[in-house]
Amino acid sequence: MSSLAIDDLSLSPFKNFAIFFSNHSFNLIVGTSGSGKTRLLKALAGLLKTQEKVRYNRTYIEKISFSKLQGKIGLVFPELLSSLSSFTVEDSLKNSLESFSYEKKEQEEKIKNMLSFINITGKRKKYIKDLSAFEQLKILFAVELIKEPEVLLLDEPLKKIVSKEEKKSFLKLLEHCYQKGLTIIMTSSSLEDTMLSSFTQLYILDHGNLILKGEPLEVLKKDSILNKLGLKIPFMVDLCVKLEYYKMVDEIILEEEKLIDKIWN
């Protein structure tokens, strides 16, 4: 078990707030800046006093010690970057695992198999600082992941990745992670990354009020409200919903290929 639930919150910039994840879920939340989305995973998390208004599975989070709440979510924070930017890959994966009890030879295997995983083998005895953007962001995921949390928070973690191939890739590796039963909770200002992963949930934010939520295709239908809080709907979506308003086609399909052969056969 390793759902993650809010009841009734109300903490700027949230009112009587709630909303549920359940366990073994692959979830994005999308808004706008000023919806509440960093504020939203720091609840989450445990960094905000809620007043017992979170629970991890059926226990209010203020209830479970700190460090074993470390050992059950996972945070992935850029502003988190700032504390590892003067260690090398190696050193941080290996204070990652100093409150756990394994022996020398079982460390070892566990972070050459975390460098293999996340493809960055070479570059162990680099500085983060020396590291690009997409190198830091996949230290910051494998920082986490070597400490087997059953649940993963990550806070836009594209918003610097440019590369639309190296944003695949990092989402490849959360899915994986999903796939093995990970929970993941994953936030982003854009609609656009919903077409790179096979997201289970979608849910829209605005202004701390959860606005849409289901799944991702079914939200994405619902252009009039997304243009309206100024979020573009990604180019495929927006041109099937207005194909299937002149009854054109009959579903939301993204591949190019396969719309253009629906149209004309």
Second form
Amino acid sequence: MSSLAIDDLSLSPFKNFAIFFSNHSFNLIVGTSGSGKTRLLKALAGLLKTQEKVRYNRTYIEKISFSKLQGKIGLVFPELLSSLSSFTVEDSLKNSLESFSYEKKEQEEKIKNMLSFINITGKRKKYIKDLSAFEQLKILFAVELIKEPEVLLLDEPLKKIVSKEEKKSFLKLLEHCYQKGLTIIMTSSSLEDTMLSSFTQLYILDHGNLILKGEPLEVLKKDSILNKLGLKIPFMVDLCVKLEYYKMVDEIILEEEKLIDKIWN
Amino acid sequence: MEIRFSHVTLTPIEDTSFVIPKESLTAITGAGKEEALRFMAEAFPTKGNIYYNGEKKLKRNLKKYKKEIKYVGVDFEKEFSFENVYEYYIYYLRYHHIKVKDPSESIYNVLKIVGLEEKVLNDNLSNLSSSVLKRFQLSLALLEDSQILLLEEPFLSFHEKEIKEIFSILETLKEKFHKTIVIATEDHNLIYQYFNYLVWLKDKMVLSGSPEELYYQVEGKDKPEIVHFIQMVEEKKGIKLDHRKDIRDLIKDIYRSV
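Return the structure block for the form predicted in complex with its partner chain; the form predicted alone was the one displayed.
Expanding to the full complex; the earlier chain stays at the top.
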């Protein structure tokens, strides 16, 4: 079990805010700058003083010991990179395992497996500051994942990743973890990210308000609301929603060829 | 100011020659774009030369280029430990020896250009949202009246509405203040939508010209989604749709064609 819930939170920018993330779910929260995404993740991680408003598996986080909470909820916050940049890849993973009493051999095995999982095997001795933005993100992720948390919170992990292939590759890692049972909550300022993986739930946040939530394609169909918020709807979804309006299609088709056949056949 | 690359080595392209027209909003995309920006700013290529309005870039003129060319990186890197926005502006002016009549007036002017309110001056840098911080970073580059602005992936912090605002600012800088603006980006949808000139470092070749012409001429998948769709309709069904930028116009064309 690894569900997270917030009830009646009133802490800027939130007012009487409530949200629920079910056990074993793959969630994406999208909002523009200032919508409260980072603050929401911080509240969920127990980094803010919330006074019995956040529950982890039905228990208020204040009632869970700090070290236990740290072990259960992993944080991938890009701002943590600066604290890691002067470490080598190997040292950062070793530090992460410090609080666990693993035998040297077992520790080495874990590091080896993790580096192979994130595909950074040849750069063990490299300083994190010398890695590419994509590799740095994978290390930040590995440092948390190696502690085997039950929930992983990721604050705009793809923000600095320009290549679509790299974005997809990172999301593939997350999807793999989700399929293994991890609950994942990730934020983004772009709806395009929705199309790059199989998120189970999409949440739209604006100025501390939860505007929309649900199965991703259903949420993306609400084009007028999303446009008002300044969010760009992914091309194929936008095209299908508009074609639906003119009764040229009756569903969202994400593959170009299929859509073309549907329109002109 | 026109920028010309003459036989410059840009990894992975060994011999690169192209021109960036003066007073243009130019996008540069593909492998080597970051290196190209660095060469336009303070670095020098190991092979080949760069010319500004026909004048060869030389090390002895570095001071002049510092004044005329401003580079805005992906991240805001703090040069000083000041946290207060106003103090940062003032020290920036002093440290970079930027001569202005009235510092406060200059600061208010650049705030206005980038669409920030005066109250941001009292804020702490670490409390600024990423999009406000990006506007602040751009405003620092505008404190000195430089002719060339180089920006590396500036839109990562912005949503659709803000991107439109930023392009309107860049258009004003180009039209009213006659600046040459070069933006390195991998976002083909944005390039197609907003830019009037493209330098494309593609497969060890350099292509340059209007984004619309290039995207419709060049084969491959790395192009705007709307262009890819229009081309696929022609390829699969033999139906020629107009070269549209706006999805609503495309819908009308589709409606007429079925």
